[in-house]
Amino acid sequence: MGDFSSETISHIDRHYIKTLLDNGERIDNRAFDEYRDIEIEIGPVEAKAEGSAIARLGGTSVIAGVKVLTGQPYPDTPDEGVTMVTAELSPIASPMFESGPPREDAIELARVVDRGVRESGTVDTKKLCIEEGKHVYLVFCDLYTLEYDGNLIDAASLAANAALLDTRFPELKLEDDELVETGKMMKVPLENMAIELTASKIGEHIVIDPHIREEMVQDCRLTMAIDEEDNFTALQKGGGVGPISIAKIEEAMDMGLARVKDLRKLVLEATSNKD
């Protein structure tokens, strides 16, 4: 009975949302290409992380914390450091999230945000090398959901990029086969910051920054990572098995290009006062 009720509500919601879209409207009165209000807070957990940030996107909020450790490089990239993104969907953020081992959607969130960082070359990993083949910096970005009201990916991308920009850690050098601090502080060597933007396809309509109710009835979503030169460095389809045409992909990409500079500006402004 619960499943039938849920399915019925979803069907009614889809019809309502699609009818609104057919009339050029959304459930929260935004334009199809309009983001909800965005706030970025820098350094909320300074005592526990080398860099941190909270991104609030409407009723969705994600905190990112960056830890910098040292370790050995991967055998196939002996002169490069390592970056890695992990994610946890907290039960306090939504009753949809359960405690326990990482869920499939938490793994997907981490993978999509990680791909946005890696494929764009956001971090110059060669500058994270201390001694080739022996010692490199390991940069871990952990994402933790605080509130969920749709579009976790974009909120997580904003938080991750802001936290990476906020990060400061001690510079190390190899001396008598031991790593010692030089007395200087380093920044994460960011070269080409990519911002991720997500659009949902609902029927024949494309809307950016989907609200949770829009996500519930979407055919699929498309997440785009766009770098500082307006290059698309990654595309990820998810959130449903519905088809999406080339024309609709191009429509979503045009929306992304029109909005990405505003999002990047918000990240840079939030971190501009950091020494």
Given for the second form:
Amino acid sequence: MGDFSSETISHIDRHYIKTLLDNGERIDNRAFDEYRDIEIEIGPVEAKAEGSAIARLGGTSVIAGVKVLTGQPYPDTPDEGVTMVTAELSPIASPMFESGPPREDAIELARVVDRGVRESGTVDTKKLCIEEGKHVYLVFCDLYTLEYDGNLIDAASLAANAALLDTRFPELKLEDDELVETGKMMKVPLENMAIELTASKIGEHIVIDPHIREEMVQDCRLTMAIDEEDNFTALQKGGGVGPISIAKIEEAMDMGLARVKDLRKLVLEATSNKD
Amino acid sequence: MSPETKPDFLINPEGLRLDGRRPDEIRPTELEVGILKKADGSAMIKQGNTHILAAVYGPRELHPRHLTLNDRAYLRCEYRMATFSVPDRKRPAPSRREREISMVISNALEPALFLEEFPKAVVDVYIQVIQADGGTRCASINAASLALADAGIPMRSLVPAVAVGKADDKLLVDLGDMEDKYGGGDIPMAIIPRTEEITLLQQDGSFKKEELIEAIRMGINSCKYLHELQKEALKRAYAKRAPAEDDEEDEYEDDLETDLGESDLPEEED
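Following the display of the form predicted alone, present the structure of the form predicted together with its partner chain.
Following is the full complex, with the preceding chain placed first.
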């Protein structure tokens, strides 16, 4: 996803974007390490979802909703709950998206965001266990793109993290083999929130938060999930087959490290009003 | 999660409904046109807790080609519910229910459109239910009709829609989720307001003939009210886009100066 380097873009546009970059400028007048305006709206699905958020990144917007269900744990992790992130490139979001079963790009989006949330230990799944081996909480975070104007991954990551922070669900306990509510509300045990940041390599330039037209001419992109201790917990090179040098990777990482705190602050601020 | 329990009554002794509405009162309804910038046309509806987005793309080339109609454009509606829009997580794949609703929505909207203007093309209408709290197919029609207008698809009329139903033997308009689940029937309907022709009519539950006729009359009245809301939403969207009178003039002057080369803007010359 975010991989429209194969979509048609005119040579004029291609040349224009590259020439601008050579002069140190971007098509929307941003600095190379500058994000578009970010807006996070909490609770658009207040009545039905346990948690929800819309993240807007310039003209890109993604909605995330969290549903909490109960079910059986996986046999290999009997004392752990389950978190899952899915994503859909709804055709509502762009003339480039079509209905039908998810294609590679949608699967990549879901998996990259899922890794950002899961592999980093963002959620302490041990705390999502009700009765070892029998009942655990299943936390589903589902993402739908609403408007696509470049860099869906970062918008999706912001929305997913905000929706998870917003989530409240009734605590359950086992009584006579039946699950009953204890009357308390639980939060998703977020321990170490990782935020995803994406940089594009275009020629010899690295730009963060690529615009849709930048994505169309990029050689490749690098998505980084960065946790609260500035550890990188996931990386994904995608969005084109162009190679990238170590020096450029380092440049992208520095840019990511410089910006991640701002993004994390925005997510925390947006969700801070909740109780 | 969020288990729902059957309410003791749907209409209280004072004759009011669960959310305090009168039987012939629709829920607070918010309509907004043009909220999705990528789409050719779009609209949002919030009707009580029901929240739906609709986007229109086209007229554009139709894929797969074997669906082509030689005398008119193909109106393709797709109604989808988000997994988190309902109390239990909905499975992501389109269900039979979603397919059927897509079809009836398309049939409800088509009579209002001049699709013969665009032979062989397709007009795609994508409907995404963000939060479902009853009456989603009707709310979808209300929003989709506005999105089609916003996309500039020639039309005879907007199409308003409402669900009429029954609870405790009283007819109610614009059913909420509880009234839909525990009430005695549901009649989703859509009309072309000027002629009062009905373009969508479905029913479940059990009604007497007189009841049905009265229900449809109530529905027509509510649809006419919704039609007014739709027209207002459309006007609001386009009034906003019209240039504001005083500020604009200054800007034109600036442009003129630039054109004449008299501006102070730094010029880049390498």
